[in-house]
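Only one chain is shown below, in structure tokens, and it's the form predicted alone.
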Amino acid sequence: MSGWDRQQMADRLAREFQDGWIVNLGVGIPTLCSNTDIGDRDILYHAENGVIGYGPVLPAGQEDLHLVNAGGQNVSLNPGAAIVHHADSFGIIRSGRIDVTVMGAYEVAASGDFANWKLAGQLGGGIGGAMDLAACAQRVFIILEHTTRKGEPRLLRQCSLPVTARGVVTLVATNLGLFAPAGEGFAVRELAPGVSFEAAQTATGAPLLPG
């Protein structure tokens, strides 16, 4: 079974953005949205870390060593691009002006709820900035492996791992698809080039339901 590469994922969820849309996106997949070509719609990339206003991820040897996303990659700076202080970034998010925020997650519930912050039997850690995020931006789309690296599913009927937050996730991007949460299963939105109903169903642990 073939189907959508990290990149290719990102590409995809990047198409749902809409024009002048402020764009929050989190570390590992996520950042990988701000290397997709979006035409001429004008999209805003907002970290947390307070680089407002970036673009793709830059090739070693074109890179500002001092110049990173949310994940610590170096990027580069659009026009009308802002360096802001981390306090200021937080208050872009908690007064409701991310318009998107991108997250990784370990599992997603068919009811909307996502887990992305500790893992079974792990022992401290904290929720962080994925709990301001899910509590104030707009929208939460999410990109994940479909499944572990031991074949379990990753989009649940329940989540069974510390959940982040409830009811909140509108989209899901995986290798597999394009996916939206729809209480009892999933609302397929697209399928992956390659990939069948059948084993999209097969590798996920709540019913398909037809977009």
Second form
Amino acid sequence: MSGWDRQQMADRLAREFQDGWIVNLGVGIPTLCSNTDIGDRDILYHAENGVIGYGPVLPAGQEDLHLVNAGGQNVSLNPGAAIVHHADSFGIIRSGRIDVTVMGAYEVAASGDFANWKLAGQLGGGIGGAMDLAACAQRVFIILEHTTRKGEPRLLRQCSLPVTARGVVTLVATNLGLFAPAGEGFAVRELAPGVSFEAAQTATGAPLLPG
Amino acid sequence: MSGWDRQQMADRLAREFQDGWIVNLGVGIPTLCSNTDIGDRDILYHAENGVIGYGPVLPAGQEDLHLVNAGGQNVSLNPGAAIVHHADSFGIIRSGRIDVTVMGAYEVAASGDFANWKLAGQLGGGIGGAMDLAACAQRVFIILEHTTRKGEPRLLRQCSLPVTARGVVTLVATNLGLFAPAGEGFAVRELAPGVSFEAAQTATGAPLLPG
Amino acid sequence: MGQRSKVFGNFTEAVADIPDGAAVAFGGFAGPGTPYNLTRALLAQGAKRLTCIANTTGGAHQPRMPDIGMLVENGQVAKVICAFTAATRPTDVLPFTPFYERGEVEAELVPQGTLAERLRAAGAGIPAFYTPTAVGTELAEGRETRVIHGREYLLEYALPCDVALIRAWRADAAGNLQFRLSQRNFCPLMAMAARTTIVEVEEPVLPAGAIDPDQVHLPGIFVHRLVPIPPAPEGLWTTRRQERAR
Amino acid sequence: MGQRSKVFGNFTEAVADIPDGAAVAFGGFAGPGTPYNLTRALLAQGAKRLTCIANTTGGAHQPRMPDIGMLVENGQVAKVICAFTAATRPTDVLPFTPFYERGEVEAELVPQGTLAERLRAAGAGIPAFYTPTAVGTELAEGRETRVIHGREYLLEYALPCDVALIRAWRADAAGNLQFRLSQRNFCPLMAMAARTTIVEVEEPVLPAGAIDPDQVHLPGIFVHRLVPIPPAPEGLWTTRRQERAR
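So that was the form predicted alone. Now I'd like the form predicted together with the partner chain, please.
First the chain shown before, then all remaining chains and molecules of the complex.
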């Protein structure tokens, strides 16, 4: 089974961004979305640390050490960028001005629940801005590998881990394709090249519904 | 009876400001405090509209139209001045960082209550920043004419008007002198030149206690 | 760039779609930050039953400038939410006052810091908060309070608005704003609290990127329409000294 | 000028009086704004039973830099209040983790926006507020919620601290600060929440008045001690490129 690599997963989701959207990118694969060529669409990338209007990650030697995205990577700024502090940055988030937040996750449920802050049996966790974003953004998109390293499904009927927020995920990109939580299962919006419906179903812990 | 004029009342209170204090000056006579020569003391004047570190009112022709104090007068800025918006300005106030606020008032009570936002029978009122300042500044000083235009006392046992805050005033400058609310009456800290204790008592609606 | 421009050619066009019944916030503290030009356009536009949010109802000084008091006189206002519903000098009678006394306009009197914080809360997605301000006063009568760490606080709710009319010094095409000195006052908070922020700008609109990202006072996220103020006498209260001197 | 200078000659002196049991906030999001030099001085100073407030406990990356993880290893920490008490990459093990698992350090996990807002509330004299964040999650279990306009919100309390350690780009003698780009992050909020704010500054301290009042990111009211960072290798993480290249 082939499928998409990490940048392709990010590119596929970035294709869904609509002209004029304000987009928040979380740590990990989601940060790759700001590398995607979005053509003539006007997309404003917001990072939780108060950077509004950033662009691609810069190569070593060209980076500005004072400027990082949510993943701690040194990014560039687009014309019209602005900087705010953390309270104003999360004010933008909580007041519903983020059109979409793209996050990584451990698990996504067919109900739209997702879990990305605490592993089973773990003491403490890593919430970061995920709960604020999940509760308040207009849309939540998730990017994750379709299965764990042990091959267990991460798209499930119900989350087994403590959730980050309930019923909020509307679109999921994995290495196998693009899926939409649909209550009883996941609607298949698109399968990655070389991935069959049956192979995707086998790797999924909930029914797949033909898109 | 002679006594102090408005600038002298302001000057007298400004003499009480201690080195390093952050001082908020309200509308009316209090704004005259920033005209007072305070010698080598380092006083930072804060205005409710977010101006931190201003100085004397500027004469016409020298003023900057973008810069006003709480009274809407065009003031100067001292070196080290900074501008914040209204929420941050009142954050400074509510978090207790104002060492003293100087306000005008209609009435002051021996209990430290004062009233400065609503006249008898008036519909609505003019609160401005007075309630925030009165509730949160470290000290509240009041400057007011000792009596109304009709000659009725404004230093009273109890306020007759709706209060701005209770039990907060510690020092009062009037045209007759400097007084401190002391529970049962007002302690006389100083009488203006030409003002006798008896004359001041006659003009006061609460016992005066020899300082 | 796919998005349409934020720059509007004139004030009339910029306020044209403000509907009857809208909650409109007006920036400004004394002159600086006050949207005189947009307010004049709103007077001409004629929207009715407005809720007007500002520090004062205006009209305390001569010469009169376009303000909430004029909107009240023009029959456009249902309610004001202000820190002053009377003048600071009790002998001044506001244009607003007779309408208020006759019950033709409603008023909510809010301490200035609480007003700023309620706007900020709306802009920050905070629905309610506690404040020490006004506890023990007439304004707190019958309202919910809570003792936290031994001190009594009053519950206050966010104050969202439909439209913010503000004035700024400079803007770029992305809508990023800079205010000069005490012009800042309530302006950024009202923009944060508003669904649509309309700005009269003193300087010509700069290209995106011309304002240092570290020196933006209000990010373009909060700004939807920009109207450059024409020179006096067409533009009101132009602060360029040479124009005022004419 | 009567007031004594805010400029301190070295980091040791600037952190000398931080007492055992203090609540200390540490600025920074990844590298920018992180007070490495002040944290190193606090490690040497040795204050115990600290409550450490920051975005993360640090220590996720090599090479190690002075951080809360090191303070934990040094036996100085009673409790952390952070948005991350585990790494974002589950395979990374934080230096903090074994101490937490053995019960030697307490931890309060707070969503990042709530952490920022709790600090801001403390700095703004707001004792508590409501937020939609974390409703319906494990973090909300057993806690007070309130339905406002039909939506459920969680009650959160202000988070004041005794000391804020932050890093800035420029400062003037009045303590006014400027941050460069994403260096700003939590730094102004922690300073507002703190009784004493101590700043490591990348550029030499400017005379009062050298920073345009409109371009101050954090007024000197919130800033008590300034320590200019010496050139590398004595100064940690100097961001001047020529020094790093050495």
